[in-house]
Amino acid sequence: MTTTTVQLPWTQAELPKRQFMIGAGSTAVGLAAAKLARAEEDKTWDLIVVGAGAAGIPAAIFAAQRGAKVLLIEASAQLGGTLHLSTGQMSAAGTKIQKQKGIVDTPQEHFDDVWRISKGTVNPDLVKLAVFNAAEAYDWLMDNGFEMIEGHPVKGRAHEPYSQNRYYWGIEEGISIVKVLEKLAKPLIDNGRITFLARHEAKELIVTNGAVTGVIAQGENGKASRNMGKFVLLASGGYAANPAMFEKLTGCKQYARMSYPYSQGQGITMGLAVGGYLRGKEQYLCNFGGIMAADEPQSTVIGRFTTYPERRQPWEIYVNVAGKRFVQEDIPSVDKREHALLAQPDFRYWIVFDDEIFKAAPNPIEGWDRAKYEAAFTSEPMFFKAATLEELAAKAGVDGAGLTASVASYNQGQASGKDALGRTHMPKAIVKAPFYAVRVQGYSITSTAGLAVNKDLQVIRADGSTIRGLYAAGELLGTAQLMGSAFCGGMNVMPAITYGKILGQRMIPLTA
C-alpha cells in the first residue's frame, strides 16, 4: 500500500487576516480546547468535510446523526460560510408550505422551469438530483425553525420568474439559514460526534492506492495535521474572492470585492491536483451591475440603480462605451438585460438623462434619499454632470459622437412613439441641460466554473471515471452546472443544502 500527498498546482492568494466581521444577526460556534486536542490525537474519521457552509454543515449533521465520526474543517472561525453574506435564496417544489397555501407544484415543473430559463445549458442529472430532493430539505429547515419572509413563496425576485410560487427567502436572508444549521450542529459538536476544526486550512488531499483517504490541514500556528477518513467531501466554496483564480477560470476580471473572503478556491485546487477537472467556464454571466466606489477592479458597490421595470419604469437610456444603446431599457426580462450587458466591453454601461428627467423621475437608487442622490454628482467618481452631451461624454469616458447620435435617435422615437429598440415607456426626451450620467459595472460574486461530478456527486476525471473516496458539493461545483448561462432563483443555496443532506445520509451507513 502506498500513501502520498498531492502538491497543489497553484499558489493561493493569502487569506484575509481575520478582517471579516460576522453580520450582526449571526452567531459563532465556539471551539473548546479539548476538542482541538482530540482532533490532533484522533486521525481516523468516517467522514471528513472541508468547508462548514451550506453544503458542508448538513452533510456533517446527517452523517453524525447516523452515528458517524465526522471531522469538519473550516478556514474561518465560525459555521456558515458564504451564508453570512448571501441573500439565502432557495427554491423548492412540493413543500409543506406550498401545500398549506394551495400551491400545486412538482419537482418536474421545477426542473422544466430551470431548463427553460437556462435555455437547456444546465447539467440535467445534477439539477434533477437537486430539485427532486429540495422539498424534503426545505421542509427540514422549516421544521427546525427557519423563518420565511411573510408572503413567500413567490414566483421571482431579482431573477427570471418561475411558473409557480416556489421561491423562498428568510427574514434575515442567509443568516436565517445559518441559525438553523448552528442550532442543529452545535449539540453534535458539543457531544463529540462532530469535531469542528475552525481556523484550519485544508492544504492537501492524501491519496492511497489511487483513492482519496484523507486531508492535511494547517492551523493558524502553522502546525499541520494528517487526518484520515473513509470519505472526503469538498464543500469549501468557490473562488470568487481570489482575483487571480477568478480571472484564470472565467477569463475576465473580478470587478467587485463583494464575495465571502474565504472563497479562495482551495477545494477546487485540491480536486484538480488529484485528477479532477472543471466544467462551466464558458457559461460565465454577470449581473446587470452596481455603482462602484472607485474606477478599479475589486471595488465595492455603493448603490444600485433600479433597472427592474416592474419596480421602476426607466426614464433614462443605457449606453455602452461607444455611446450606443445596447438594450431595450424597459424589456421585462432580466436575463435578456444581463446577456445584453455580457456583450459590452468590460461589462460596463452608463445611464444617461437630462435635467427634466433628473427632477421628475422617481428616485432611482434603492436605499438612497434625494439629498444623497443629488450630492453624488459632486462627490462620487461614477456620477457625471455637464452642460452639454459632448462634455458629458468626455467626463464619463464614452464616445461623444456615439452618445449624441443615440440621444438624437431616442428623442426622435420618443416624439413619434416608435423607439428603434422597441421601448414603449418614454415619458420625456433628453434635451435640457445639464445632462447626467451614472456609470454601472456588471460583476459576479459567485464562481461559474466548478469541479465536475457525476450524479452521485463523486468527483470525476475528464474520462468520466470516479476519484474514489472524493465527493464535492456547494459552490465548489460552480453555478454553471446548476444554472447554466442564466441566474435561476434559489439554485445555488438550495442545491447546496440538499446535496449536503443527501451525502450525509447516503455516504455513511447507519451505525447508530
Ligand SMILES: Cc1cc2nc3c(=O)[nH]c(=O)nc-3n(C[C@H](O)[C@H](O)[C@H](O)COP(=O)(O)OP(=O)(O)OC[C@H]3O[C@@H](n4cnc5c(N)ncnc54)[C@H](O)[C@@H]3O)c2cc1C
Given for the second form:
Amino acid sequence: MTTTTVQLPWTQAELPKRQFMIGAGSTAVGLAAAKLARAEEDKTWDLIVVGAGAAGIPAAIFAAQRGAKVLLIEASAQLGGTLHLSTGQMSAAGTKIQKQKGIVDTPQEHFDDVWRISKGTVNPDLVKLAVFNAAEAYDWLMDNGFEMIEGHPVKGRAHEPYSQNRYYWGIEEGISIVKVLEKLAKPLIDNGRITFLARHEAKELIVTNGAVTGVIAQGENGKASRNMGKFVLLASGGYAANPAMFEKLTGCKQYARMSYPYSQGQGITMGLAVGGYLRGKEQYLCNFGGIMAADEPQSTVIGRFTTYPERRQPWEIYVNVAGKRFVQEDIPSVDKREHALLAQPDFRYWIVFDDEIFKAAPNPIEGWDRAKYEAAFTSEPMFFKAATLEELAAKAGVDGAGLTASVASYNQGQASGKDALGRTHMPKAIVKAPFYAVRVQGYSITSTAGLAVNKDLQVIRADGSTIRGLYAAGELLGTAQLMGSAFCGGMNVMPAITYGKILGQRMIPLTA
Ligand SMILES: Cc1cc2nc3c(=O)[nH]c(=O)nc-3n(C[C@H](O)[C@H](O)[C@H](O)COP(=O)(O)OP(=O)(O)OC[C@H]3O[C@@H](n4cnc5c(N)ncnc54)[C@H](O)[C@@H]3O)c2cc1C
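Having seen the form predicted alone, could you now give me the structure of the form predicted together with the ligand?
Time for the whole complex; same chain goes first.
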C-alpha cells in the first residue's frame, strides 16, 4: 500500500492575505509534506469532515447519529462558519409550516422557479438533489427549535421573487441556524461521538492507491497531524475572503470585505490537488451594489442607496463611467438590474441628481437619517457635489460629455413623458445646481466557482470519474451550481444544510 501526500497548486505569491480572525499558526497553503511534523499517532475515522459550517455540521451530526466515528476539523474556534455573518435566508418547498399555513407548494415548483430565475444556467442534478430534500432539512431545523420570523415564509424581494411563499429566515438571521446546529452538535462532541478539532486548518489530502484516505491538519502551534479516514467530506466553504483566489477564479476583483474571513478556498485547493476540477467560473454575477468606504478593493460597505423600485421609486439617474445610462432605473426585475450592471466596467455606477431632487426625494439610504446623508457629501469619498455637471463628472471620475448628454436626454424624456430607456417614474428633471453623484459598487460576497461533484456529491475529475473517498458540499461547490448566473433566494444556506444532512444520514456509505 502506498500512501502519498499531494502538493497544492497555488504559489507562495498567491497565498491569501490573512485577516483578523485567522489563527496565528496559519502559514503557507502549500506546505511541503516533508516539512510537516508527524502526529504522535495515526487515527482512523469513519468520516473526516473539513469545515464546521452549514454543510459540515449536519454531516457530522447525522454520521455520528448513525454510529460513525467522526472527526470534524475546523480552522476557527467556533461552530457555524459563514452563518455567523449570513442573513441565513433559506428556501424549501413542501415544509410542515407551509402545510400548516395552507401554502400548496412542491419541490418541483421550487426547481421550476430556480430554472426560470437562473434562465436554465444551474446544474439541474444538484438543484434537484437540494430542493427535493430541502423540506425535510428545514423541518429538522424547526423541530429542533429554529426561530423563524413571524409571517414567513414569503416570496422574497431582495432577489428575483419566487412564485410561491417558500422563503424563510430566522429572527437572528444566520445566528438562529447556528443556535440549532450547536444545540445538536455539542452533546455529540461532549460524548465523544464527534471529535471537534478546532483551530486546526486542513492542509492537504492524503491519497492512498488513488483514493483519498485522510487529511493533514495543522494546529495553531504549527504542529501537523495525519488523520486517516474511510471518507473525507470537504465542507470548508468558498474563497470570497481571499482576493487573489477570487480574482483568479472569477476574473474580477473582490471589491467588498463582507465574507467570512476563513473563506480562503483551501478546500477547493485541496480538491484540485487530488485531481478535481472547477465549474461555474464564467457565471459570476455581482449584486446591484453598495457604497464603499474607500476607492480600493476589499473595502467595507458603508451604506446602500435604495435601488429597489418597490421600496423607493428612483428620482435619480444611474450612469456608468462613460456618463451613459445603462438601465431603466425603475425596471422591477432585480435580476435585470444586476445583469445590466455586470456589463459595466468594474461593475460600478454613479447615481446622479440635482438640488431639487436632493431636497424633495425620499431619504435614499437605508438606515441613514437626513443629517448623516447630507454630511456624507463633505466627508465620504464616494459622495460628490459640484456647481456644474462637468465639474461633477470630473470630481466623480465620469466622462463629462457623456454625463451632460445623458442628463439632457433624460430631461427631454422627462418633459415629453417618453424616456429613451422606457422609464416611467420621472418626477423631476435634473437642472438645478448644485449637482450630486453617489458612486455605487457591485460586488459578490460568495464564491461563484467550485469543485465539480457528481449527483452523489462525490468529487470528480474532468473526465467524470470519481475521486474515491472524497465528497464535497456547501459553498465549496460554487454558487453557480445551484443559482447559475442569478441570485436565487436561499439557495446557498438551505442546500448546504440539506447536503450535509443527507450525506451524513445516508449518502456516504459509512458502513462499507
Ligand atoms: C453576509 C452574507 C450574507 C449571506 N446571506 C445568505 C442568505 O441569506 N441565504 C443564503 O442562502 N446564503 C447566504 N450567504 C451565503 C451562505 O451563508 C454561505 O454560502 C453558507 O453559509 C456556506 O456554508 P458552508 O458550510 O459551505 O461554508 P462555511 O459556512 O463558510 O463553513 C466552512 C467552515 O470551514 C472552515 N474552514 C475553512 N477552511 C478550512 C480549513 N482549511 N480547515 C478547516 N476548516 C476550514 C471555516 O472556518 C468555516 O467554519 C451569505 C453570505 C454572506 C457572507
